[in-house]
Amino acid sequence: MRALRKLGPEVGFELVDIPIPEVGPDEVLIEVRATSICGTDVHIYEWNQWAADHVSPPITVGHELTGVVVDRGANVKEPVIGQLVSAESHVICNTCAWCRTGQGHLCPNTQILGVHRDGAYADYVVVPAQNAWPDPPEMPLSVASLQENFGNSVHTATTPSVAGRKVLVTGTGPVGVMAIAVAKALGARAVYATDISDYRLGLAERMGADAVFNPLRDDVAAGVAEATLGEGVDVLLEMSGAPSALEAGFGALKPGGEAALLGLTAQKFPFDIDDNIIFKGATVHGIVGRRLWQTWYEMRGLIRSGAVDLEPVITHRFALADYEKAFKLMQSGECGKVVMFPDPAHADGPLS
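For the sequence I just pasted, show me its structure by itself in the form predicted alone.
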């Protein structure tokens, strides 16, 4: 089969032929129909410091997918052969203290698809049966493929209370704009957004942002102060990992506010904990993955009820063979969610 792999500690990927993976007794083999690109995948493509610290090549990359179960191990009763499924990318041990107390997303033994074990940018991928999330057959493949990433948005936006509160989202890549939609669906009083890409700020407005700011030309502090009558925001959802966004976000956060941090930083940087957190009395939440399986049920409800429409987030589709173009587009910031199809015949919209 074809697989997009990180072969060594350098920039880029290679599309190579490798054997179809064998299925263990508690696993399923999925024929990948669609697989979307995450910011983590861009980190690995660029081979920045975060990737160098967390990834050991060679490995097949990618962790967001939907596909059809084509084989399963002897112990597997669900899902059935032919079932359309998405996948939770965090493979947990089920035996540690965190797994046993309902905090599997914090399992210290976690292996992530495309980071610690072979992932989804391939014709086939193997995952534990418990990680396969059944999808309705009528769900568009592009939407199904990005549910794992949507789960990051849902986890981030549901950790602090957002109902009736003023929310700032820093970073309006795909996960950021999905968080805007979630915050609005959950009753946020107002949602503001920042990014250095006007394209993505436009997408943020389409997903419900009440005001947007580009720090390359706008005074974010003044803009947020004006929009909030000088109070600042109650909640910060930080999605970019950019030092400047963190500083601006905490600067806009009112005393006693809450911050949920999802964005991964490319490298270490100085940060004023005293003024940004301690003297502000701020509550800070680190967000990792999705609550297993609470977040999946929450996002299922948001999608099926129509409270959140993910279709506008999907802006480009590519054949997997055109991965270089897909990743260059992601790096440009001139896109929303980018979805790749191992078999172009499965594309649910025009291919770029």
Second form
There are 4 protein chains.
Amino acid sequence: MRALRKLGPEVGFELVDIPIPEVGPDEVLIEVRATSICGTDVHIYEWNQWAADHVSPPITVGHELTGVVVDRGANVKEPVIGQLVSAESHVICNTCAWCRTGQGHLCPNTQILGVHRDGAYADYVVVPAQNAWPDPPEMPLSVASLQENFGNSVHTATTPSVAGRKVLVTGTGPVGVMAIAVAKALGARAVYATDISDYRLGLAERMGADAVFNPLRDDVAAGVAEATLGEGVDVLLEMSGAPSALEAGFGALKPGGEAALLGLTAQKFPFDIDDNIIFKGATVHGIVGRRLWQTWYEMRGLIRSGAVDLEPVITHRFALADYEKAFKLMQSGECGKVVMFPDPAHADGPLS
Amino acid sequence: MRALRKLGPEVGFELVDIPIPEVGPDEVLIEVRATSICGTDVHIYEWNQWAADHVSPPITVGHELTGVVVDRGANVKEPVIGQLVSAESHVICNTCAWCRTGQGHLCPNTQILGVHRDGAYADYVVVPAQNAWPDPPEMPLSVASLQENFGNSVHTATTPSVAGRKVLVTGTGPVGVMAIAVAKALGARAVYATDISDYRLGLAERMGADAVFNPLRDDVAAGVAEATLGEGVDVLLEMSGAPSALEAGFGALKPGGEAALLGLTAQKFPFDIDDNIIFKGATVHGIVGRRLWQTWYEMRGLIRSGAVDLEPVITHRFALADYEKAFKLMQSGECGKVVMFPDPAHADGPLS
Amino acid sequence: MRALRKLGPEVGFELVDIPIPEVGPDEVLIEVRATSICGTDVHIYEWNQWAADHVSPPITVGHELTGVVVDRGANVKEPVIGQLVSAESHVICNTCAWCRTGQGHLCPNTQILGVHRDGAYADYVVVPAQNAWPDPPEMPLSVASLQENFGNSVHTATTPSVAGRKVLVTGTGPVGVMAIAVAKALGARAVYATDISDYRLGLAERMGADAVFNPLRDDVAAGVAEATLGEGVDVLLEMSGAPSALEAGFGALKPGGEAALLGLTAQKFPFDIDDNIIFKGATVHGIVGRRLWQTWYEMRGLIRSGAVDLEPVITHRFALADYEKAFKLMQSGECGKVVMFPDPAHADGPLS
Amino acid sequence: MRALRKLGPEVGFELVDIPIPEVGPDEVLIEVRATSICGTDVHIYEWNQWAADHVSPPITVGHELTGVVVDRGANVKEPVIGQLVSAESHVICNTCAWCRTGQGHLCPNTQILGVHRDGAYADYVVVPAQNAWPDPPEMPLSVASLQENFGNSVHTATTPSVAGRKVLVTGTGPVGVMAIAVAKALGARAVYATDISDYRLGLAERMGADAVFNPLRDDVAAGVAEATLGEGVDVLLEMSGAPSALEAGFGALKPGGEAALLGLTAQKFPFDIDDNIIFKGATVHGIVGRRLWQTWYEMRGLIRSGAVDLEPVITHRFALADYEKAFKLMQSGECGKVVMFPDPAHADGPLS
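Given the form predicted alone above, produce the structure of the same protein in the form predicted together with another copy of the chain.
Let us now look at the entire complex, which starts with that chain.
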């Protein structure tokens, strides 16, 4: 089969032929129909410091996918062969204290698809049966594929209570704009968004933002203050990892407010704990992955009820063979979610 | 009457004669029996930057007190004249959105005794009737006086759930050691403590710490790891404001853990949000003041049931007239709570 | 002034002339512009057992209102004279443990407008200043008046978490149908409703119910099971007080579900605690009044953002002088909210 | 091996020889060292209606146990052979929505040891590996065995917040008295208890109750009122299933209080939802089983830290061969926990 792999500690990927992977007794073999690109994949492509620290080539990359179950191990009762499934990318141990107390997303033994074990940019991928999430046959493949990433948005936006509250989303990449849609669906009174890319602020508006601010041009503090009658926001969803966005976001947060932090800063930076957290009596939540599998059930409800429409966030489709074009586009930032199709015949929209 | 006042923007206090204050229609006049010293008072004494920014001399200082109600305004139904009371030091507006939704400790219009209005280092002090908290006549005056400060400990230690959990307290000044006692009373499985003062670590042990670490001598990370079988602690109560303590405390925190931050750092410092909060899926609570008046009810229960004994934290007593000795002692750090008595005849223990 | 009063222990009201009430130092005098009818008022009109037990004639009835502040006591800083206000009907003591810990809705010293002190079916009414809630001048008077009742809906629907969950509302009188709208606005995946009145089920649909069931005609259990793919609902909002509705509602509740109970049964009845609560691991919340004043802030957000539209629930308007017609209509059940206007010139829609 | 079995739909058990059970690929075979008796076992012994409805003879009974792992299936990584383990009696499916969202105690596919599959009153028992809970070698076998039952107490007493609060436990059988000890360990300000058995009230006092009441002799309402200065209790832990105890318990509950209900009433009974739940704004929690495996971790902490001492609740020990004497004693009610030993040589105290 074909697989897009990182072959050594250097920039780039290569599309090579390797054997179809073996399926273990508790695993399923999935024929990949669609696979979407995450910022993490770009880091691995570019081989930045984080990638060098966490990834051991050679490895097949990619962790967002949908496909059809074509084989399964002896212990597997579901999903059945022929089932369309997406996949949770975090393979957890099921035996540690976190896994056994509903905190599997914090399992210290987690193996991530495409980071620690072979991933989904390939014709086939193997995942544990419990990581395979059944999708309805009518779900568009692009939407099915990006659910893993959507789960980050849902986990973040459901951790503080947003119902009836004013929310600020800092960083409007795909996870940020999907979080905007979730917050709106869950009864947020208003959602504001900031980003330094006007392209992405446009996406934010299409996903439901009530007002957007570009700090390169707008006075974010003044804009949020005006929009909130001087009160500030009740909830901050931080999706950028940019120190300036963290400063602006906490600055806009009301006393007693809640912040959920997903964006990684990748470095220490000078942070004012007194003003940002203590004097405000704020509550701050670190967000990692998805609640296993609470978040997947929440996603299912939000998508199937129509409360959240993910179509606008999907901006480009490529054949897997055109992966270089796809990654160049990702690096430009002028895109929402980018989906690749191992077999272009399965593309659910025009290819770029 | 005599009052210990900050007369101008410079180091020190002066004990001067001023008129007994007028009592407003919703206020009570308290004859002060005991008044304890807080770190904030030392800042005002030393006239550091924070003091210069927040205090406008001339003003009578001091905000921890107990005394007897000797007069009251026309609207006051309780407390009655003759009642022994302590006082909440935060005078709130009762009309803002925070006050009207059980978040009065975050009231933006808060006036603090001894900071924004005349305080308690005096023969008499005036406070709003709702700030006067009735004490039982048998309560030692020293304990009654320091309840305001104890409330910081209770607010901090009751914000995360400590029941059955392992807790680390960083900073064992009076608020820290009282928090140790609260955590133990609320069913913490174990409480560990760190400080750079062996004197204060001794207090921590007397208040119930299961193990103490001095980072000037001990490897805190290794010590906590050994005490927790390598797991780390479930809860961090940060009472020091020292960046190194924050680093050590978050370093010792388990994935999924909770941190409550009370100690002020007074400066920005390089903080690793990724490792300390996000990757851990941690929840961080900023703590300010006391929940009004939930925390006071909790204090009452903890003290009256005998679950917490505050006597060991009271290490020195002075006549108010000996305030210079008291403040010198506070500056040395070789003390727990220091209580001053306007009338030495009311001292509930030997004077230093 | 004119006032609709219960003059003795018997059926009916009388519209009589009495002096304009005196305003106390912490109170405001409101010129009533609109006043809506609650089921409680019908009980007092009919003089049922509850009324006989709780109401001491003579008294002016009515507790849902809006009007303009025309006088205020010496201590009142807000609202100002000329301000349009609605009123919280529960006058609380501010000094008990419940009031002092954000639980004022459970204050044991509560006095209710129109039940324990003179109410709002009159040209003027006096309420404590803290009970007067400022309304924007553009708010329709009918909507402004019924906010007190809407608050019951908001308190009920915000107590369990409804976001992304399936909800059953049993009882679709005005409080029930407004709760449907709130649950939808707060991100419920679906809301189902039951009532024995097709008229009221029609209102439920207009307020957003996804499916409605009339147990006189429909198999509610089968209907809910079909709508929820056999799973049952996550949340029950019980608004009827009918034992059969409680049985049906708990029967439809999923294991692990939450129920919020507002409807009064007015009698003991045989209840299956094992099946309804224990085996399900259910959580049940008793709901009384409104969270003071958290619920009012939530109402403001829901109404002003447009997330909830209360117009469809207002079905009839009368001049106060036509109160007999209004109460006869209430007794028929063929109505939503019924609003009365002391001065018909203020009616914001055609009078019946 | 020997096994105590229910052979048909009639009163009593028989100790018979059957083959040692086969161990499946995900299971372990445990050589039983101690096995304690639950009220459920008495129901099966007596063959009451509940037993007739839920149990299909022939079956080996018993679900509280400790023993040594002597064999394990091919997929089992832990526990290892030779490990001392106790067992969670609820065998859950791991695949339903409840299991996959940290609500495994509500799994609709639950199979209970000794009820739906062969249990522990035998020389050997097979359980899924994930149900085997490692015990430290120094733990007394009696304590290890009864942990399953202790878990009911822990689940109940940890569901409401008891820290600093006044608690009433109605029903002081073993689960009730262990809940008293848990509430005390978790910082309850005071714990009161009621039962109609003075023997069991004696156990309650030994486990830490501050005051006990026998409704056959005492005025419970007056007693609780006096103990709580007329306020009532903050928390009710209902362990009896007796309608009179439910009435008394809810009657003693403060407005705003929390109740956790574990005791099964086995019948509908006239319940006053208005006064007991709604007007009080109470929160009521149904409790079933143990949180899987959160409760087990909490148990471990409470026992190992010494915060809870379970020795006083163990009142009698028998050889398994003397099961008739053990069940007669259970029927008398004059006992705490009764432990049986398949091999009397393992008894950790004198046999009765």
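Note that the structure is a prediction, hence the values are computed from the model and not measured. Residue numbers count along the first chain shown, from 1. We call the rigid core whatever largest set of C-alpha positions still superposes within 1.5 Å between the two forms.
- With a cut-off of 2 Å and the rigid core superposed, Lys184 has a Cα displacement that falls short of the cut-off between these two forms.
- For Ile278, the Cα coordinates differ by 2 angstroms or more between these two forms after the core has been superposed.
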